[in-house]
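Listed next as structure tokens is one chain, alone, in the form predicted alone.
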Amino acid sequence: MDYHNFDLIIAGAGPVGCILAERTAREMGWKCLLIEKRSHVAGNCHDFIHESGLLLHHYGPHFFRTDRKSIVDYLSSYTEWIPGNYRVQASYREELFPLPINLTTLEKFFRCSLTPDSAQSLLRAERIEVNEPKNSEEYVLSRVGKKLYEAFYLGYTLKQWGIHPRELLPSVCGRLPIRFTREDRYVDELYQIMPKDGYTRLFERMLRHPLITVLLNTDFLKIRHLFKTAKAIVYTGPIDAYFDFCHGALSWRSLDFEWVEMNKPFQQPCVSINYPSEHDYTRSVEIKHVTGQKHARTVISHEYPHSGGDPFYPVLTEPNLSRYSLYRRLGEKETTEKAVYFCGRLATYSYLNMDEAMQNALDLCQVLKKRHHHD
């Protein structure tokens, strides 16, 4: 392959690779080489057929959720779609209850029949006074007390991150709303909703583009050396990595799955069942309850997190934010010396929704075409 022939090299095959990569070749007419580790495009999102003839999501459930239209009106190119059944539940000493914490949630827990106001009173009661929390353990015990952490947050932390709640920023555990209704879906956004025929199908569609070439099985940090004539250099890997860790490695989380597959056509009442106290692995995933397909046999992946392998989640301390923050100065470096960029969860070292990601990968392009269009 002639590496000096493309106006624009893109490290990662994951939503925000592909659509620079479509977005670039579309709008501005760049021959685009789009470099993937991995076997597969969509990066996390990936999914594939199992054995059972199930389409299972090979990295964990994803769930496209965004308020933006203008994202599902971009998408809608590639795909149909489908209704997002996310509802998800945690079990706690061998019951169901809601997640997030909603009214039922709080009548199921402390045995009691609520109305809005009575609950917000409820946890008033309950509450810890802490002023500007500093840690996620502070920001929770603020929000809902301790008999609730206690019970839906402690353990799950403590399994997802290998860390304390009380090491991690408040932003971590406070991600989740507390609701006074009875909505149980996961999420608030306005579009809930899933590809129907998958994500992977969705990005091979984006991808089918002749000014597109998509190399897989590839490390792009090994032969970066190659690419001296390219316009621009999008990385979307793990931004430690890229400058060979020079200020130490960041600290992220990884996940293993254990596939269980069973004869009966659903295993659980919802998509996801969080264990913030039983088993080792944090969470079961049935995503039938997503897909929409039918079929006589379900497929159950438990999850278990730990560290080292495929970076998914970085680990957000104070500590890592502050090595991650040389990174970024670096990073900026680079992109005004080598127009390297540096966009996605990996390289922006930021846990970010997928619409979150796909936004940033469009301004990016808008970037692109002002700086680069006319070199």
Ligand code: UDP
Given for the second form:
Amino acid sequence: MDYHNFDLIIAGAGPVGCILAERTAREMGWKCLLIEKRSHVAGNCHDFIHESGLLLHHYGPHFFRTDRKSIVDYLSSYTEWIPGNYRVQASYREELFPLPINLTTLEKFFRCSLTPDSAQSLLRAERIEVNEPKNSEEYVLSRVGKKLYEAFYLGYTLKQWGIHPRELLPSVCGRLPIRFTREDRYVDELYQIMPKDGYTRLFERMLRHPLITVLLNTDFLKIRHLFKTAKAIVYTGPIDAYFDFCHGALSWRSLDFEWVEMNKPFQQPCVSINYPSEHDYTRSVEIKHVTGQKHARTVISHEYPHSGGDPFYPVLTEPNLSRYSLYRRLGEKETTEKAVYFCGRLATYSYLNMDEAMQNALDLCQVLKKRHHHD
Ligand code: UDP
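Complement to the form predicted alone: the form predicted in complex with ligand UDP:
Full complex below, order starting with the chain above.
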């Protein structure tokens, strides 16, 4: 392949990489090379047809949700949508409780009936006063108190991150709202939808363009010296690897999946059952609840978090963020001096949702257009 012939080189074919390729090829007429280490596009959104015929999310459940209509409109050129049936329950002492905590959760947990007002008073009595929560433990204690923290957050967080919630930023456990209504959907965003034919189809359709070349099974970092002539490079992989770990390795969390096929249409009442205190896995996921497939069989996956393997999540602790700020500074220098841009969850060490990562990619397209279109 003639590597000198491209305007834009993109490392990583996840949502960010695919959007950058699609936008710059279609809008700006750039010739793009998208390089991906794995054997498929779509990053961790990748889904596939299992031997049973069921569509499965390869790297854990991906709930597409956003408040940004512009993103929905943009993606709608490449997919139809089905409603996102995102409902989660937690198993505690052999009973299931709606998550995030809502009025029904509180009634079941405290074994009483409640109104929004009486639930507020109940939690006021449960809460532990903390002025400005400095970590996830303080955040949860200050919102719901010790009993609910110990039932639904502590064990799950220990398993998920391998460290105590005291070490994690408040925003980690703060991802879950706490509700005084009976709303039982997992997230709050205005649009909660799922691409009808799955994420992989959506991203494959985006990449179907004569100016886009996709190179799978290829590690960008091993061939990066070949790309001196492009207008710009966008790197979406882990930032510490880009800089050869010169400031030490950042902590990442990964997941292993155990797939179990069953000869029945459904195994559980909703897409995820979380296990704060039972099992070594954090949650049992039956994605069929959101793909909407009709099928006589089902497949569930158990998620086992660990610290090796492909990075899925940045571990948001103060020391990791200080280390990341050193890498970010190197990244900024690389951008100014070599037109290498860093975008997405792994390259910016941020716990981004899909729509946030997509918005960052769309914003970066504008920057590239302004700075490099006439290079
Ligand atoms: N969390 C928890 N109990 C749960 C679900 C979530 O304590 O049953 C905490 C945990 O620390 C988790 C964080 O909230 O990592 C964010 O949860 P979310 O479901 O958003 O995680 P993701 O789906 O991104 O893995």
